[in-house]
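Take a look at this one chain, the form predicted on its own, written out in structure tokens.
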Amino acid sequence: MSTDTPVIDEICRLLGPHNPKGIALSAETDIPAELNIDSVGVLDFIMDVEDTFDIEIPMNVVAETHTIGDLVKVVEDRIKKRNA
């Protein structure tokens, strides 16, 4: 997979255990729909993302985040706020 940022690279790496079929990942990949991750799996994945990037993502933001690209934007915004 060709990626643009270290954030998307890391998110794709963290999705590895949730992608047993080896679906090609891109910014447009709909995490719950295309990877068939249930709500518990999504929460586990989000906790991994939070730990990896040392950020907190509110549940209302998680509910509005569907694609890898959406999540990259959320992570990058949270990192900027943390570092401000």
Second form
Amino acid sequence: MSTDTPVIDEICRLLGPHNPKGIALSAETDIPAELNIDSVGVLDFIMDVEDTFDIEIPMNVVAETHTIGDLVKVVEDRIKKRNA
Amino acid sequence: MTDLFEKHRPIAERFERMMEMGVNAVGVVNDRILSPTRAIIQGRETILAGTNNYMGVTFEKACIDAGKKALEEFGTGTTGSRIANGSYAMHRELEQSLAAFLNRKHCIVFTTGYQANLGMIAGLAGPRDTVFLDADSHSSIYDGCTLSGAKLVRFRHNDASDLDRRLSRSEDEGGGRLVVLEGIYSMLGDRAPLKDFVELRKKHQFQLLVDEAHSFGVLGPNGRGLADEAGLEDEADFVVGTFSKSIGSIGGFGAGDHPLFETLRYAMRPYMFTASSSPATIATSIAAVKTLAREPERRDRLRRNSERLFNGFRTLGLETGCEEVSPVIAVKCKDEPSTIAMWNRLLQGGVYVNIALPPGTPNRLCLLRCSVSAAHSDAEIDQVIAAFGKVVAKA
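How about the form predicted in complex with the partner chain, since we already have the form predicted on its own?
Time for the whole complex; same chain goes first.
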């Protein structure tokens, strides 16, 4: 992905297929609860996030990640760690 | 105060919607079991095509006689764990006979197949280790991973190149790495491409566990499972299996050749803190292992029956879960209401299959899942095909 694209925009783009009702997305959006994605759907979405940013987000971390803002922080931290 | 049941309300509502259709597809009662392939359900003689009874040994005389004898000689139960109460000689006998069947140095039996995955995965991996698991893994694998406290990395189903990327990406935190695969995946019936995964060992270091729950007794020249079929048994460090399918009883096992394998007995909570299998269960399992070893022709019959059902479904134009012949043959359906309706019409037509719905299925598929038995007759397989034909015509 282009490094110019803010992480939150890319995450919202990846959530597109999981958001058929077109709910407005923000950092506060609770991904499983508000988008009504089941547990397996969340894990599939996280795999797309991992591949897009070329980072590792273990399942243990996913369990503690609820909102888009939470996920943005995880992604940014892991990009920094990868580049360190 | 929040009602603890509030989180389950969506489940209750989903169940109510199914009941409004006049169907309880997840609560079928078998009034009588007539044979490995027939039961009385709702007063009607029904062909069982969804019970994972692959080898058809549940009414085998040798197994029943062994169970009766054990019941009379050793009583109804063991009343505790093997750590606390000690083992019965027959627990050891079953482990030895399985180790011999599997050509492994060590084998440990568990009270259920679910506990076998819980015990083996959580016994092998700890908080400093990483487990790489296939996205379509059975819930017992997911739960074993959670119990282990290990770092968990999920890779795309049956995709060795995806696992390669994730192994490369994974940070080396100094712990061990365990890759977990299944011989036959329970929902779609597809096999793991074992050779492709084993190739990765040239590039990455990891230990490999293969869950042969649906492939033990079924695949390979010796009936040991996928690794046997692929000629790659030396590459599978650990094998897990269950007795509730090809063995026709209940329980599970873990096996391997590692010199410290036996120490797992003192490191696996699902082995240490649960009652051991009842004498009758152990005795029937021993007899079933002998039956499988003595009658390899059962595998041939199962393969022929699977081909017959697979080809029959293809002739009907049904879309199956995978392209290869397998004893698990899943038919893909349009959506949840139509799947429930079709399942019900099959049952009314005297055929029992499994209904499988999201999130318990890969890719949110709605499935009517069949499992074939060596004990099915050609006529029974043809009746199942005909019943699907009628149901599809009405859909």
